[in-house]
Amino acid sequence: MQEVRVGIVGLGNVGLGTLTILAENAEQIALKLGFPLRVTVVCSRTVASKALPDSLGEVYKTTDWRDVVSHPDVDIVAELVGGTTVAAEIIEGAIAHRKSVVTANKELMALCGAEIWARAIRAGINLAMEASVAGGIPIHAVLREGISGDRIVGLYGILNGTTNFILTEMEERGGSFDAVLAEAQRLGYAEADPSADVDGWDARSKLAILAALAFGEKITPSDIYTEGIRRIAAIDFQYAHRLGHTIRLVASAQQTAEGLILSVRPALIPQTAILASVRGAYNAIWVKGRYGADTFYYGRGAGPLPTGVAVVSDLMRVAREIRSGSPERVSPFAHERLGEYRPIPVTRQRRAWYLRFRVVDRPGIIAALAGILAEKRISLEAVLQLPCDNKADLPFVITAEPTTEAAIREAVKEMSRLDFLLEPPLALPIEPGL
């Protein structure tokens, strides 16, 4: 049967990983498809310096993505450059030339993926984006087809390998955030500017996509409450362990009677929870269904080859659709159309809370803090203080019984004015049900 031809734009880690798989696994791919999948065009600003696998055969090289989307020997365009500017132009150009698109672009798909899909449908081509979330974990396929018969009521994920590496290294070795971040940068887990990872923005984009798939809502990433991990210290893990918990950056989507509540934030989770065992640069997603109950998905969240597997799998799925000519496509968002999401504030949630303080020690500190909690109708559960000789910088923890986040925020704001505090209190929710 006639081959399906692929043009790849972007030869960074993911692009080169994708090419490696297409070259080395070509025979198996052809056996599974019943026809070859062949790379005909590649594009990169530095394409002349890139070493392509010899087994790819003759490939047209260009520095202009327009050559790819308009090339007569390209059936599918793989957009692997990332970002929201040039990448959007590439995808729009591919759709205009009636080329199907495979993308690994989480940020662009989170911002306007539903609109891009609508344009793709009108053009009669396909759009696939499995690699946009969780690297080698096929979570899109799971939500889109594997458990599509269920009704999802909750989704919890560790969606950023960089932050998970940092947190688990701090937990195991007791290192500071800055020291472990520097190591993550040296090892290639973190970028020179790590903001997208450590401030939670990367996980926010991924959660927006997963929530659309799971709940059929069109999510604007900026509507998701997002908090990063910069304030987490090694001492927080010591206190968390005393409470039988650990700390992870948790992406959470929960269906409540009022609506969908979304957040990305560091939280205390029980050490017995399955997410607590996710360490290093791995990702995991725990899905709660009304009928199918709990399912769990775990694997590499990034890397050239795991992400390349997701890209190649998408290329294969789209190639089958091209060859079969099926007019009925499964939306990459799992729903024929997405509803308009109305954000439910996280401040309405009730949680137990972990409050960590750094103070200049003196009499009356606990009384002052407990008084503020009492004013906000927050019940104090326990006070924990590990041995510390430095009375000029004394850390300790108060845990509060379940209350609204709005009440905790008010209490923290008032506490921050107290002159014995060296910094504002760190407030972390203690996630129930994990």
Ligand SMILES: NC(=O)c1ccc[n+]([C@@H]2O[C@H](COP(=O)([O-])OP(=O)(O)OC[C@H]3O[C@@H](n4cnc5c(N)ncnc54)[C@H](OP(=O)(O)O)[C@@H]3O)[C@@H](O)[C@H]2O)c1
Second form
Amino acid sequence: MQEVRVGIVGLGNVGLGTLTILAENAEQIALKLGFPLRVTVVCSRTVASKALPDSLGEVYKTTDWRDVVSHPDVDIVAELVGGTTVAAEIIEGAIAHRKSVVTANKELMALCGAEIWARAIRAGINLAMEASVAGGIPIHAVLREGISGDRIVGLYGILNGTTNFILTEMEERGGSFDAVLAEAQRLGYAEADPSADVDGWDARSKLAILAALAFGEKITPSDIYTEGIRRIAAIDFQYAHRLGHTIRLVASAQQTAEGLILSVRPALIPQTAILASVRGAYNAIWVKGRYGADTFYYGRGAGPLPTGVAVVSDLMRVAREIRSGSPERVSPFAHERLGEYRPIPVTRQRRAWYLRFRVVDRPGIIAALAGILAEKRISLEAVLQLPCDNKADLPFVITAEPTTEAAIREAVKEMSRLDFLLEPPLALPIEPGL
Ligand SMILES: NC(=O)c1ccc[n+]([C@@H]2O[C@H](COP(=O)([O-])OP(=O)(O)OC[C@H]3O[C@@H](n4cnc5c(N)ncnc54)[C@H](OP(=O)(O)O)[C@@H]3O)[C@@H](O)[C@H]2O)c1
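After the form predicted on its own, can we look at the form predicted together with this ligand?
Everything in the complex follows now, all chains and molecules, and the chain you saw is the first one.
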């Protein structure tokens, strides 16, 4: 059967990983498909300096992505550039030339995936974006095919390998956030500018895509409550362990009677929870279905080859659809309601809370804090204090019984004015049932 031809734009980590697999695994891929996939065009700004696998054979190289999207010998364009500017033009250009598209771009798909998908459907082409969330975990295939017969009620994930690496290093070895971040940068796990990862923005984009797939809603990423991990200290793990918990950056989407509640934030989760066993740069997603109950997916969240597998598998799926003449018909975004969903503020959620303080020690501190909690009708559950000699910077923890986030925020705001505090209290939800 006739080959399907691929043009690749972007020859960085993911682009080169994809090319390696397409070259080394070409025979298996052709056997599985019943026809070969052939790379005909590759593009990057510095394409001449790229070492391409020899077995790819003759490939047209260009520095202009327009050559790829308009090339007559390209059936599928793989957009592996990233960002929301050039990448958007590449995908638009490909759709305009009626080429199918595979992308690894979480940022762009989180922002305007619904619109891109609608255009792809109108143009009668295929689109796939498996690599955009959790690199090597085939979670799109799971949500769109594997468990699509279920009705999803909740989804929880560790979606950012960099932050998970930092948190688990702090947990296992101690060390400040800054020291562990510097180590992560040295090892290549964190970017020179780490804010997309450590401030939660990367996980937010991924959650927006996953929640769209799981719930059929068009999610606006800026509606997702997002908090990063910069304020977590090694001491928080010691206290969390005392409480039988650990700390992870949890991306969560929960269906409630009023609508979806979405957040990305550090939270205490029980040490026995399956998500607590996710360590280092790994990712995991736990999906709760109304009929099928719990399923759990685990794997590498990034890296040239794991992400390359996701891209190659998408290329294979799209190639099959091209061969069978089956274009996209239903968008994975907004299949339930075509309008925008109504976000439910996270402040309505009831949780137990972990409040960590750093104070200059003096009499009356607990009474002052307990007084504010009582004023806000929040029940104090326990006070924990690990031995510490430094009375000028004394950490301790108060846990509060379940209350709304709105009430805790008010209490924290009021507590922040107290002059014995060295910094505002750190408030983390204690996630039940994870
Ligand atoms: N890295 C991962 O593990 C991972 C995991 C999951 C998803 N992703 C996603 O995959 C995408 C690619 O990530 P990456 O890590 O491979 O990025 P990267 O290493 O920075 O590679 C980007 C590539 O795009 C090329 N490029 C940039 N602007 C271009 C333009 N105007 N015209 C042509 N080529 C251009 C660059 O060319 P030059 O090399 O010539 O400068 C480079 O080859 C992103 O959307 C990212 O979010 C990455």
